[in-house]
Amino acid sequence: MNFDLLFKKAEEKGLESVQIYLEETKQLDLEVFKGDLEKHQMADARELTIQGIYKGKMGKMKTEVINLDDVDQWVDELIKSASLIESQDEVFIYEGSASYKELKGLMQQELEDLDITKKMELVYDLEKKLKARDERVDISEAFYSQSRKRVLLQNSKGLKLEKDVNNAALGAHVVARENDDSRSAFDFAQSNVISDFDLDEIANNTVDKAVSQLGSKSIKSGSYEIVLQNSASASLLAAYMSMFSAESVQKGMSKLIDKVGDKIASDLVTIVDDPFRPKSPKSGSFDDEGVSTMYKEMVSDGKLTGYMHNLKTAKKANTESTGNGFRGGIAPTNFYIKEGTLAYDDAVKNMNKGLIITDLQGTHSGTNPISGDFSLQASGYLVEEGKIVQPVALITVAGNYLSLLQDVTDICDDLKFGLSFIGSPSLKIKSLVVSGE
């Protein structure tokens, strides 16, 4: 689609510069529940976002009806929107970075071409494997979700960038029952390469986790050595991601204010924002503002190196944007704690008496991203002399996230990402306060 007419009309009506962000998405969702196809949904969407500077103010409009005959109306809406702005903040549209990294493999045509019946077979087969894994599986559900996103970012300053990326997730949820006890579990894999999906691995991991939690009970309150399993650690990192945003820092809503260069975690901890990871829809060579992205270690060997910036926060801090300007704010790409070399099984074997935490509930309500404090319901396993002796539930773990990072004594080699592409390996923690019996 050619937007030159828009840029021309905007200039004629007095706008200094204009930028468009066109996003086209395709989504497929399949869900099999107890052997039946419960969900088969396909959706296509297009949205055009236009920004324009008029008399020093940034006007903005969005539309899903994209017809170039409406160009005059769009320009008038931009002018009207800009006229309502009272903020005195400087606004600007980016001319473009010196270079952009070329990324290959973000869009795999094989995934698009795979027949829908083959994708359905994947979900049906996975659901069958769930039920066959253990007779205690009472409820079984399998899902497949596939998305494709195409982006065009173009402005009147000559910048034109395009991105095409796809991804799929295959996962399962089960409920296992024995006597009066029931436990649930969830697992998944995500990639844009269809051969990466191992149905047996997903089914076994999901069912074994649920079954192994049957008979869970609380433990005595106290301070325990902890192995924080990768998925639980990733969910906790997600709750505190905003600490690393320059916007939070500039608003006084981060405990990391004035901490650049300081040691905020164990020497073992490195936290990465990597826009170049393969097979991830969060990867890309530019952000929503047209700034080139970059690999960066937000925490390197325990030291805070800086914050994530967009153009606005970078201007205020007299620095450069880090390429994290997304959706009008600041967001990471693929954000994770770098994996170590310790095998997960060895981390457990090396514990005298401790606790494996596999799940944390209520991270949205039980965490404070400003102070770093948390108090969360948890489940897992009690370990004595290197062996799991019982499944554990009905406990609460409490502490401070920065203190937890400082108490990391080892890091495993089992990095895993959540559905939001925030990831972590399993962490060995010196101690956490546990409330139980």
The other form holds:
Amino acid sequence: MNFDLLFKKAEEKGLESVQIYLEETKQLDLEVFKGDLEKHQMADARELTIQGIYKGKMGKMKTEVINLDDVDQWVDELIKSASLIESQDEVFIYEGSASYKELKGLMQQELEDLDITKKMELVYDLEKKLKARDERVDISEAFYSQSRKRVLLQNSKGLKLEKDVNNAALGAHVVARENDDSRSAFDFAQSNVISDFDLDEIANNTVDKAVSQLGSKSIKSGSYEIVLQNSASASLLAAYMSMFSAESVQKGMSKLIDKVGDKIASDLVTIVDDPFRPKSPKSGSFDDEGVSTMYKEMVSDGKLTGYMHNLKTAKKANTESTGNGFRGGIAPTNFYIKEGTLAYDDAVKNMNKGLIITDLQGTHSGTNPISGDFSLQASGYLVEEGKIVQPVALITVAGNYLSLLQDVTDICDDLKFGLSFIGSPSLKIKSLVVSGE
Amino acid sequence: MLEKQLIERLINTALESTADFAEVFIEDKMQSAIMMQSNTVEQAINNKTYGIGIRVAKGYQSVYGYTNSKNFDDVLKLTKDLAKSFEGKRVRETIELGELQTGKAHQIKRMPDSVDMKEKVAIVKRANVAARAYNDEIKQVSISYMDYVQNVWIASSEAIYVQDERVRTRLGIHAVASDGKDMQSGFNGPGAHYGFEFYETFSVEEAAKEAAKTAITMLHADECPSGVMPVVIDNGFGGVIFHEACGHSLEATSVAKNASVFSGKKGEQIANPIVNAIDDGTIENAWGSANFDDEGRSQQRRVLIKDGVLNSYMIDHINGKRMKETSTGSGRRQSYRFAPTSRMSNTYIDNGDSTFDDIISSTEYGLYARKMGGGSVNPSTGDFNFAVMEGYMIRDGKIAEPVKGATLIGSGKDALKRIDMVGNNLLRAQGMCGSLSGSIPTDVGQPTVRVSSMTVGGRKGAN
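Just the form predicted on its own so far, so send over the form predicted in complex with the partner chain.
Entire complex below, previous chain first.
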């Protein structure tokens, strides 16, 4: 699609510069429930976002009807949108970075070409393995989800960047039942290379997790030493990543304000934003503003090194964009706590009396991203003298995320990413307040 | 959008297979949003959505596809690709669509596209000024204005051919209070199936003050103690407890798969007999109302629980087949990008006999949750959790000091049985509900309700 006509019309009507962001997505979803193909979905969609600077203000519009006959109407809409903006912040359409890192393998044609029946077999096979693993598995679901995203970013300043990534997720959800108790579990793997998927590993992890939670009980309220399992830790980090956004900081909505250079976490903690991680659809050499991306440690050995910036916040702070300008705001790419050296089993073994947290529920409502406070429903296992003695559910754990980072006493070697590519290894934490019985 | 013959052609193409069901969902939506922060309008954006979703099913196996191509051949190809899942001899006769049905239950006086954006900006500014004026400690206010007109055309092999226009308007007010050390926030988000006339139905200033009040109260609140105690949940958004703890478990999505704690419990006593619960998609101009559901069936009033007895589930077409029951008009979806499934509309616990004062004065010690935050539930276990946005301790039958950071956890089936007082002050409030078929507008609601014992999680530790 040629957007030169748009750039020309925009200039005629007095816009200083214009940028388009065209995203094309292809999606395939398969889900097998108790042996039947329950969901089979295919999709093909495009979305166009146009931004334009008019009298120093940024106008913006989005449309899924992409027809170049509408160019005049688009320009009028940009002007209308810009005219309502009162913000005095300087706005930008970027002419481009000096260089962009060349990334290979983000798009694997083999994944696109593989016949759908092979993908279906994968899901059927995984679902069979779930039932075979343990007879207490009552409900078994396996899913495969594949997406390809193509991006074109082009502006009237001559910048033209393209990106093409694909990714697949294969996962399972089970409910195990025994007597009157039922427990559920979910696990998955992601890659854009089919041979990376280990069906047995996914099946065993999911089933073992659900089954081992059967007979869960609450525990006595009090303060417990904690092993926070990798995926639970990642879900908590996801709820607090906005703390590291310069936008939150500049609006006074982050407790990390004025903390650059300070020790905000245990020496053991390093938090990374890595746009170059292989086999991740979040990876890329440029952000949505066309700025070249970079690997950076946000927290390095416990010290806060800086914030994630886009063009606007960088200008305000008199610094450079870190290439985190996504979706009109600021977002990380592949964001994670760096792994340590402790084996997970040893983390449990050397705990005298404590709690392993496998799951945290309600992270969208029970966390306060401004203060860092949280109070969340949790489940896991009670540990005594290095051994799991009882599965635990219906408790809440409460604390503050920044205190938790300070209280990290050891880090495991089991880094795992969530579906949105925020990751963490399992963490050992001095203590958290648990309310139960 | 597409002519009737073309829609018929898509349905009949899909049925050139062993499929027994085919559906076309066309959506054309225009949404406006205005965002204000730090006293200035930071963003004003129009977002046009258009696409077609095709669903083909045999029994309760279904395939779904969508595209936003305006080229009919692309849509036809998608339909053929979907039908390939059910290759074989045709089982349904050729479908002919009847007259296009429309509904008029929710009249709109001022369509959003007929209102100048400047008028909308004026509403945003009024809310901003009012929230800031409430108290000096309000340091940050963000206002989000949203309205949309969603036009849908739904046709299926079940003699359905309808068009519906959903007009929705919502104002989100988010206030942050700070004393230099701590920060706390409050939110209020009134919305309805109205156009711009919505702003004649309530006071923008009062709505803004409400958000500011929560933030200020919580700024000066002590940490909530933890433990098991009676909890009084106030009317309005307090209904999110029922929505999360019970509503989701009454959706056919989990019931049909035997994955809900309420599967097979119809006719059984699942709640205290003083509990009556309703899901009503017909309430005039309510946030979660529409003329038709997203499978083209007329919206209904569903009595979910009558005198504590499970009376009805919320059922969509395909899950209905699995359950051998008919749809209750509960098939909903966020957009053409989602296949529909059974969802809530406006869901509430109905009025009981107690007054608010009765409930508080008969509670010696407990938590009064005046405003609830969001929450979530695991439908297979019924375990739920949600945050209390504004809470107070109850001591000696009186509302005492405010407390922050409280979380309520429990299981839906226990909580329903433990509701031991139901007030007479039913109020509904607006929310967005996320599930398999996307994020949809729903009302939650209830009168003030008391749960005799509940686990409260807080950071103060046990009392």
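Positions refer to the first chain, counted from 1. Here the rigid core means the biggest group of C-alpha atoms that line up within 1.5 Å when the two forms are laid on top of each other. Note that the structure is predicted; figures quoted are calculated from it, not measured.
After superposing the rigid core, the Cα of Asp70 is displaced by 2 Å or more between the two forms.
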